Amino acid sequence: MKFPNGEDFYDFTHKVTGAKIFKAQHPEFEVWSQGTHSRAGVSCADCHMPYVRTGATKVSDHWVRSPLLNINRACQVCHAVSEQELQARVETIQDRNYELLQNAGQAVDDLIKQIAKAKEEGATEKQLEKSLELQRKAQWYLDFVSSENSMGFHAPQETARILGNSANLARQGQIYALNWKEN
């Protein structure tokens, strides 16, 4: 995509780095529909907005929240383990992806810290091209992951793979920033 005025899109411009970056929005969608629950056909309502009865009627229920929240209508209708078992999937799930997040994050960091130390350096906008670029490919594959709510829960292992692709991606800038007078 371009702006009209034939630049390509960004969303803003990292105020340390100035590297023009892209910010993501709400990619549960995207997420969910690389998992295991996809391609079993369950849709977000099933698990976000289980059924409840009321009287002889049975409705979703529109509290769209976490299914963590209620067990036992969302998950345990296919399920057939105890609520401590789910709960305990969940969160090894998410305790894995957390710690994976805060490693690109931080290689994401160190990417940032270097780059502004070769400006400070003097080093050029041509010179840290590569890093910068590096930069927007990293930062955008941390936030995809970090804005989508599920923290890893609805495709682990790709939320793995993406968070792992965002820490080699900065580090390979913060060599190139490293070296920046070869450049």
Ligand code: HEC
Second form
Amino acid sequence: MKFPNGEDFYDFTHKVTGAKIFKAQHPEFEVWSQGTHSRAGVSCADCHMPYVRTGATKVSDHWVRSPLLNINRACQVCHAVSEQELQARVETIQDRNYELLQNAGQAVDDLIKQIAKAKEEGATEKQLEKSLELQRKAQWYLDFVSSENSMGFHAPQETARILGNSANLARQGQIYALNWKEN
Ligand code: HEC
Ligand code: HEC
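Switch from the form predicted alone, shown above, to the form predicted together with heme C and output its structure.
First the chain shown before, then all remaining chains and molecules of the complex.
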């Protein structure tokens, strides 16, 4: 969490605001671990490397692609419902996640623009300290979900919680930046 010189860790400095930002890097494991499939003991390989038959032997598929391209082997081993129904269940989850992702993205974008405006108006770094800290948090939450590749499917309620937090923190930061003269 710290650089050798004792400074708080960050991956990059945001070009517009100067906030110290973390970069989430494909957190599929972390997200999956919060979902119902993980809780039920269903692993990555169950869905992404289903068994296939080659001649007389059964081997696991090493293509590791979208399970939706192979719903029969990836899902129907456990779920005795039609391919259309399974596809629809996934799409409902993904559409809702996408909507929340856009909302949080808009909130973070509004925060960044508000900080930029406050800087133009003469706000000091000290006066923007809270907004910058909230940008760091809100953007981390947003990135945690957007850089996860299942569009919410691996743990729908958890990604909704994270995106709700992201939007909330971004709007708080925006309020601090709007009222920078009082900080
Ligand atoms: C219950 C089944 C299931 C489990 C378990 C599961 N996934 Fe997924 N995964 C999916 C589905 C469904 C998608 C969405 C595919 C799509 O949108 O086309 C997905 C998407 C992905 C993608 C993006 C694939 C692409 O082609 O777009 C990656 C990468 C991924 N999962 C990795 C993992 C990892 C790593 C784990 C374990 C830590 C895991 N998944 C566990 C079902 C599962
Ligand atoms: C190895 C067995 C197994 C496989 C493979 C599997 N599931 Fe599941 N799935 C389960 C179990 C068990 C539950 C219920 C978990 C619980 O409530 O404890 C579940 C729950 C679900 C749910 C409801 C929970 C939620 O997150 O909304 C959906 C939707 C679902 N599965 C879709 C899929 C799809 C799509 C695939 C293929 C990509 C898949 N499952 C592959 C065992 C499996």
